[in-house]
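Consider the single chain below, provided in structure tokens and representing the form predicted alone.
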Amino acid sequence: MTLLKPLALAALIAFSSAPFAQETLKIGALVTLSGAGAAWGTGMQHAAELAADDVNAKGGLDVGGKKYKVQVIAYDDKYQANEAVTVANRLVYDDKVKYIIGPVGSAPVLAIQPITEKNQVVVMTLGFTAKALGTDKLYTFRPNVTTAEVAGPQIEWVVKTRNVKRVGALFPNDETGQQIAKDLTTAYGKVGADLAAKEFFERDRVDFVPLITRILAAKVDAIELDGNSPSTAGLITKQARELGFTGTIIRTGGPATQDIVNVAGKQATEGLLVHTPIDPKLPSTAAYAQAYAAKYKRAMNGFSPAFYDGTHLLFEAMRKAGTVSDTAKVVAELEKIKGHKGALGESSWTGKAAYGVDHQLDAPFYVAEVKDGQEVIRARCTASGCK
């Protein structure tokens, strides 16, 4: 056997690590890893690691100069405002993070952005509150559609399409479920329908006999999902079909079609109305399905292809910035950025009129029937409409 001698073995050395040069970038999802919220919130995790997946195999995320290799630290929130508060704290204090993907819920983004704006770190959440965006909160994004996007348009074409009137709906008793039927009961409304009865429950309630019970008796023509986990709203069509509702149901946000199809069966679900931000035949949402299988060894949520277009985004913005450090910077670099080609197509920034900033992404969405387990779109839709 040969020893290397001491200049070569060096030399070895320093070329095996090359590709990252001992520079390292931290990015927390701060996401729901457990309990009702946690296809979404695994979903995220799982999209801003195969982002940082894409710049690491090719080196590295060059930003000024240098590579950094990417590393993403995810914690679980459990859908919980007090837990996101302490899960920030950690990532912000003494893991140093200036980027945070997540929180999925209202309330958790609510409660921590005084920690993340103050300390000019950078949010791309879910939380479907119009509160999470405006002037006074600047490093705050939110990467997906939400209820407020979508509502107006996908409502007017159910309403038209499959003559519903009277609607019932479930919501979570939270910021989340308080804003989403605000929401829908103006959607509605604009339209001619009604959202005849409102029933409010706690998160983690299993048993909806009693509320939906309630709802039958307004002779609702449909139920709303809107705001439910995907294994809560999963609850409610089953034990709704259970009790005999052969009407239509109806999700107008969140996707969460395979996690309710699982929970209450193809049966329950067939003709089922949902909300989905993916085309899956489009070429590039196809591409990330298909890496996201491949890694993790199930299917993605729907909302996991905007968190990866998110974490791409940011990173296109510290390249352009030239800096990781200077989150103020990045900040006004990512505001410009228009057209980006991602996972869901092609996307741009938006919501000043509604919120006063343009961190609101724009993207296009679909409706779509579920057909024996499987979504089958039936329209497509921007904010001006649906066809």
Given for the second form:
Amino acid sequence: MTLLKPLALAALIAFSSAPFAQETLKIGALVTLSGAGAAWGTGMQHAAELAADDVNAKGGLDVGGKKYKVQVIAYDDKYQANEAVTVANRLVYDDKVKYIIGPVGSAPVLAIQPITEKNQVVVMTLGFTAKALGTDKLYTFRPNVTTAEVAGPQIEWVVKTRNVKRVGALFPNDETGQQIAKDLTTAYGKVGADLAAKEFFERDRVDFVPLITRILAAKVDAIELDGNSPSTAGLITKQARELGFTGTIIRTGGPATQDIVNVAGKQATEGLLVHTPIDPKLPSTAAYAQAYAAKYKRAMNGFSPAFYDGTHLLFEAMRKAGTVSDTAKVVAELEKIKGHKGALGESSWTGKAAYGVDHQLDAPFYVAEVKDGQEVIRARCTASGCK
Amino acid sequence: MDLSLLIGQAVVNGLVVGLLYLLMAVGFTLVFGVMRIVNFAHAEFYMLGAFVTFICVTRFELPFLPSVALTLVIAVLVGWVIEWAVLKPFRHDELNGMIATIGLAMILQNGALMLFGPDPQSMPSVATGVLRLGDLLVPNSRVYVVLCSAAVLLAMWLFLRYSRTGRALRAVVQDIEIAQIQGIKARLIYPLGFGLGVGLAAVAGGLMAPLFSVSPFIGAGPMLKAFIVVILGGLGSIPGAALASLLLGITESVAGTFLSTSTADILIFALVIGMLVVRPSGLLGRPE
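After the form predicted alone, can we look at the form predicted in complex with its partner chain?
Whole complex next, starting from this chain.
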């Protein structure tokens, strides 16, 4: 009799819980949550959480007959490669994650890839460097377009329609900044304009007056903000206008308009020409923006929808592969997905020609002009050009 | 822009930035002078000051100068309470005092992150247009902020130089034991010294807010510069801090304009290392 009671209880627990068994699928968010890149990182973390909410609201992610409750574990890499490595080790070896949303920066993604690729961990990075994708990095994907994809068409449109001849630019002195400086020099040169003055600075800098003074001394008619974090781009805009610069200010890559306006103010940003990966009037994008604002009580960052779609692409690939643990199978299914309908509209993978693998998101993007603090779409672009 | 004009512009930019560093550094060196504590939370008081001014201006729609004045009053009171509640046991205890202020910094920064979020926010400029000095350009917003900073520093100097309390504070900085023998109540001077230090950092944050942006992480840069300034000038020496601020501001601006900002940073650290080798007590600091 003494044994019967606990045995019966154990059997009851086992029996009663079996039909409702739900495992947890951990997704890492290795993103920047502090400092200048925090707006991007927070937007990516929230994107993963909103995608997780979608599947959890339906009782979990259904893969191979099992239901998984998706849990997002977020850590701050402080936009630094060494911090990213620490966090990646923690996610891969302690938390045992097989999927990572992030990192934000180029140097961090290059730093964590030896760990993630070796352990077959799928990474959805924002890092703009061309070195992030390649045939030796089969587990890394980029669900957002980068300067390499957008610079050519956007710059051609800007130079032709706004008569820009000499351009000055300020870049962070790191992998991201160096890469973007190269891409932009080529892109401006191709359409007959000259990136005449380039300045590099450390990312924690807030006073740009000496650098802008140098740029203005080179008699530029436009300032390019690509490659800078949203808050830094806002500071450069504000300080350039305070120094009396009345020429065109251009933001070629990376959505940052709202943050630039927040930092620089509406007056300084009037007429700013910006890249935007989203058309806020597209119903799917508007719905995502609304869901984001409802949950987080603030406007979404422009990169956020790409990572919401990226997380859903991962879920779709897991469902098709019928496994969450065999990431080689998940990657094979992920590569095959075409015409995914998400927050950005329809998107597919591309990149074979540029990177050797189709791990780069192919989605339309837009050139907008800032009017009274709001983006007004002026051109719709694809890799082949803007209209 | 010809060479002489570029030099002039760089020097003017450097003077502006140097004065801003000075405001931050005086508060830092005052706290060290009175309490012999390196206040690692100084950056967070700068950040909190920026937020208080930001809230006064954008939410309560107060004019800028009254907002900065209110920031000063709130910060001095907060500093007073923190000294009494947190730092009292660590007066003249450099190591534990330092650890206490690091803990305080973490609490303040993460508290601000929870309250205000990570996104940088902007305050409207306090003045528009550009001041032309011949061919030199200085944004009016900077001129305005520089004049305010100079007024705050002048008021602080007059207070320390001529008021009874200010003289008592300086006496404590020079020799705590002799000051106490003379009847100065150290139990009042410590929280006042810390409160004034916090107040200066907060005013610096409030004055900088319209020039830069406001977020929980804005304190680190100015803090590093303030730290360099007090080492160069001599820990505890306010005239030393003044000299070092202008030296740092001009070096940074001129080297940043003609070479690169990275080279400017290297030059500044070389300057600090050189100073520590040649004169370990700083430009105008007294030897320990």
